[in-house]
Amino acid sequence: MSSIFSKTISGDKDLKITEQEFRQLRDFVYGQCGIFIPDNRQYLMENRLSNRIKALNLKSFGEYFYFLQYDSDRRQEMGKLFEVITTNETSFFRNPPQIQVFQDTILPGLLAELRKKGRRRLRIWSAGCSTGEEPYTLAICIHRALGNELPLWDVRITANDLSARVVDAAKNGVYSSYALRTTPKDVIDQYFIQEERLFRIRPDVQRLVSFGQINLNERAQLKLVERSEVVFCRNVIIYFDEDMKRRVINAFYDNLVPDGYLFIGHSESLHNITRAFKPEHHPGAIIYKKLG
């Protein structure tokens, strides 16, 4: 999940949301998934949800709010709601400085430390994985780092997103050239199989990633994720309020092994959220290391 409301979808222009309906729906969304929609995004909520109201043959945002709470199909509609309020702008090898730090510094150090301990088990969590570009990027980095040694290792990248639709797309592993716009050509040639105008991730790389739907607001779900050496959660917490940010970051802290690493978006910060991580400064990127 990389952003919310980054694109406007035109809805029914005759349908207007009232101040009360906006606050009801905003609080409902926050309660369900922790995404906080500020007041200045009211018109975007109006545009996005108008299409759902029209599809359900409802007459107002108030009726939609009631539908979400009491209708027998509310669970199915909840998935549609999550998809409408989130968009998934991402690409392979997005934010190259962070990926370079992971590939050239963090990953080699982790592998060396694990070898020294006689262990060949590596776990990484990609939270808010969108359509899979990030976890597959990490899988490619690991594949390149281990090379012929890979069969000797137990590697798993757990990749989760709120939207079932994008998780299904991620599992499919087929992308347009637009998703590869920030990917080095030699990586495309080596790790993708071109099928006419589309590109399929290589099956041996795809097998390193395990996808599933998760709600970062559900602590019980977060506890089911295996403990990880590295957590990636980029461009997600920026859409949470302070309380939700603390809860999610605390969950990542609990998940990480001692001295594990947390990657968040380059425009995000743990300032005023927690002091449980030590920031490490690298060229073009700040990475957070778990203390204690």
Ligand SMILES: C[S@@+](CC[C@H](N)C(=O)[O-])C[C@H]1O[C@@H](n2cnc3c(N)ncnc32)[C@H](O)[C@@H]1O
Contents of the next structure:
Amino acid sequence: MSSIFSKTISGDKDLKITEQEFRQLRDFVYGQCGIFIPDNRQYLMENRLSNRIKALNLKSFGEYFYFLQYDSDRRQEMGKLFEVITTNETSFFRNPPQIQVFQDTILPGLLAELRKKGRRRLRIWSAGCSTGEEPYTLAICIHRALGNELPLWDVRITANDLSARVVDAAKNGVYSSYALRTTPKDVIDQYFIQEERLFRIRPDVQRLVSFGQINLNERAQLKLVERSEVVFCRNVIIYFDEDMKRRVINAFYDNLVPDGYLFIGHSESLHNITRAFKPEHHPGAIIYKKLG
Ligand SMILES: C[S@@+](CC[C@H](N)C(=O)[O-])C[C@H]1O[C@@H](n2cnc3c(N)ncnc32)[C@H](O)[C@@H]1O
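The form predicted together with this ligand, contrasted with the form predicted on its own above:
All chains and molecules follow, beginning with the one already shown.
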């Protein structure tokens, strides 16, 4: 299991979490969003949550746990808790071999199939989209693939995340050059409008993506997502335990059309999770195809 904490935020060194408080909070977080915090990350939970405890003028992790359950502001605080415990690392054209396979093989194949059936409707789901770089990357690929044909198509990329803060940033669509560190120069020139030191995604590409907040742990919320030809959920299930992984992957299975494709992170696998997908081996990437 990978760490959910990519970097440590320094907290109040005086505030110590007890073993019991750690377990209570860990179980609470898991119950809310399926993120599992391993025992060896106790000190990081201590560091990160100290800031929240201080901000709320509380005295201990026990009081914070009580606040999360009973306070009238608990819903709002839950959002803050999610922001503190999630890792939102992402970039445009992240893991280029996977995007290449999507752009050169999966997408043209899908578009050809749909054309053959006389259909011009394409749905893609980017689950755990962070600040939007992944769904906008997919939108750029589709824009390139369809060219002048785009106005004839009904294309929508549904993108969502647990953290309201990252969803707001995604909707804004303005990025620093750091977000573009793995993006080809010609793509930057064609698809971004430079505003001093920042880069705004082109509005006609932005329009292809609808953002919203969804907790992958909430079955009812997942059922509201339209059926998709492709699901991207990269670098998200790495933070879940096996049970949560299974539930989320099953939800993607139910959402996908027959022969639809699932993209997970290059260090993630469906081994021991499900056999309902056929792994397809491509140069530098394994893509999962829904069977049947
Ligand atoms: C490391 S980022 C990955 C972003 C993007 N998919 C990529 O690969 O570049 C993981 C994202 O998953 C989101 N996440 C974690 N648990 C989630 C949950 N239960 N429901 C929805 N999103 C979740 C986090 O908020 C975070 O933004």
